[in-house]
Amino acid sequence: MRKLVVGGAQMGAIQKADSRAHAVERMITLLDQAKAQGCTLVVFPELTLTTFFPRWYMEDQEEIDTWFEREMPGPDTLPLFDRAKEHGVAISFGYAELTPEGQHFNTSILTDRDANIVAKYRKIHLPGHAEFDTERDFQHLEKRYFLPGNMGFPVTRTMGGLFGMCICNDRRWPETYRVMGLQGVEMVMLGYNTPSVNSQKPAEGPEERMFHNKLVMQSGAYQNSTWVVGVAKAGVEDGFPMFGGSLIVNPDGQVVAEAKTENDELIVHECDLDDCTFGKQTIFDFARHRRIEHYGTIASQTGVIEPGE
């Protein structure tokens, strides 16, 4: 047995006037927590330093980089890191991450237990759109703000197991548990910012909106035999509603912990990562059943090409 006890540490809203070092505070007292119920990996979500900014139009390059972290740790969040080390408890968020070469990524990471960074991961299948689009109830400008990820979808060895990251939207696409899964691995750790209702088609409420949100984590888990651990920033954020419904998915696809609020909450399962064998040696068994010779145009086209008439 490889166990480890899994937190997915939920995070309320964070109002766009509240500073990094104010949700340090509540991701340190969330870490806390889960050290004292035994945790030895705590994933938080997406951009959790700050609100969710791409729902803001900006023009100014400046005001657009306050957003952004230009190393990690820095000053805001080396308590954190601290914290984590002296607790001997990994962690994986989300940020904006700004490169030295002026690069702007919706970035995650993952460290060891002694708060050493070992993986990142760049969000990859990027929402919305770039300029202000008077269409939609609110704006979803991650297009405008953020370049698609150019670090593929990486799978570390670390802690005994294998360990993926993806980022919200992300979670919606096959493709990407399966790239991880093509790589043998047994936890995918993924953060989301999600609004409770969409801005393009606003009679799709939050009760559509959260069974799409475990419908495809469950899929992802089940075809891939791994674990999943979901983790929302949820809440009302300057008057714009995210919805909650962190989870942790087993190997099989079952929901085994899920958070019952929008606010900071811990939600914690002990997680085998062997509990993956059985599914990777049988029906998922990629080496034995799968038929890359028939799955060309996943690889080779984008859009929608209709067969002729």
The other form holds:
Number of protein chains: 2
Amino acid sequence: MRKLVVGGAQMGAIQKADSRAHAVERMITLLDQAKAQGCTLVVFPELTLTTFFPRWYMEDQEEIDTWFEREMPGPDTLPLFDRAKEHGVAISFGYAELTPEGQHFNTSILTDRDANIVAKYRKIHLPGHAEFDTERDFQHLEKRYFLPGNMGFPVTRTMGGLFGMCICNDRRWPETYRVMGLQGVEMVMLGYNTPSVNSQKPAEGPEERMFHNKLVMQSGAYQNSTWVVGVAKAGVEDGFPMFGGSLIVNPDGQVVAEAKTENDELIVHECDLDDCTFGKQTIFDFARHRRIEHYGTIASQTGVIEPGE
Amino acid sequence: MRKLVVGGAQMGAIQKADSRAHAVERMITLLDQAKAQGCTLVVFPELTLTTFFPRWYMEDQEEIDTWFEREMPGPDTLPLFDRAKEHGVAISFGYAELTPEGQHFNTSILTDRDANIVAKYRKIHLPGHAEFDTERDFQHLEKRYFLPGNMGFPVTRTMGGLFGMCICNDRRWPETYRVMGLQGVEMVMLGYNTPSVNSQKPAEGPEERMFHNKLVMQSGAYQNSTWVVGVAKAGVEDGFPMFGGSLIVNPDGQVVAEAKTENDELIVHECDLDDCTFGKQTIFDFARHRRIEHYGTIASQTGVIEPGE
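I would like to compare: after the form predicted on its own, may I see the structure of the form predicted together with another copy of the chain?
What follows is the entire complex, opening with the chain shown before.
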């Protein structure tokens, strides 16, 4: 058995006017709760430190850059790292990263239990669009503000197991989980800010979107025999609603913990990494069953080519 | 709108002693029912013509070959093709194929509405094992009796749309659906013979296995914005139980029709192939969102390589 108590720290809304300090204070409150429940790892959402700013159209790069972090930890986030170290709890959270070279990424990090950053991931599947889109009910400008991630989907050996990360839209793509599955991943941590309504199809509301959210995390977990921890930033940000539904999914694809609200809410589960073993050795024994001679287009072809084209 | 009424013709048990004629008679009965309900396409299970023979350990190649078809249609199956042509209904079903060169495949075919075979697929992900396994509660010797498929996952333009096939275990692998999704597939047809209990883990019974069955078909459908029709051979064959749960899943990943029994049972749904379009043009617009520079290992690496190896 390789058990660890994992906390999924769902965050409620962060308004555009809210400061980093405000967000970090709430993260620390959740961290304290997690510590009290025996957690040794806590996963926070995507872009945890601020409102989901990609919904706002901006042209001035200086203004855009105010939403980004130039160092991690920095003055705003150091209290979080200090508290995590004090508690001996590893943390993972997302933020907007501005590198010294001036590149902008949608990023997440993972620390060890001494608050040292041991892994970083930059979001690869950027949804939405790059220019103002008058046909959408609201904007989703991740393709405007971020570059696609350039680090692949790394899996890191830490805390006695193999951990990977992805972010939000990544979770809808089986390739995400599979690239990590091929490195033996045992726990995939992810955060998301997902609107309650489809900006391009008003009829697609929270019930259906939470169904999709659950479906892709359950299948990603089952098909790679890995734990998946998916944590939302939820609630209404300046009038724009996002759903909750934070989940912990076991390597059988079963949901073992689920958030009930759209507020700051901690979900907790004792996860045994050895639960991954049976699936990885039998039905999903990749070495025995996968047939890469037939998978070529997955990695060589981006878009659709219909027969006869 | 490109609507077609699709029938999923679930079959109950076929005992080892039952003849091809017996199986075909039951298939024709289901076909007649489907015609009466307005179906223009009917999907039958994997290895529809006989009992699921890979559960039986055999060494004599002549005996093994008695379970295979050397021509399609042949004398046993011609009545089925004739009835399909008479009805103007396209059919898809699975059988064991023995080629003139002596190669053995787990195969399925699709006809047009004139009973001409327009597509063929040979099962790529062969589960189970090749030698008698004393540690399993029952045998699953597909790796003994079949070669892995050598045709890839073709998608065929027919009946006004883009159709693909896979077989049983294939459905658990996201690569299956993705290779077809990259050809624009609008309906994936599949059949299965799936034991009610995991031969390597008695605690994993029909409820969990039907959950996995549904999970993978729903995610395959949603993540490629395609219809999926999955049809079981179910019931107790010579004491060995297989579950039912035949499904029709829409391109949103929602189950729209589901079998209730473990017997011969027809499920029917009017499927609009244009329902695939929204997902393919937005959230799963592959050309806009996929990042093949990060998917390489999916097609270049078969088994797991952990970090540090």
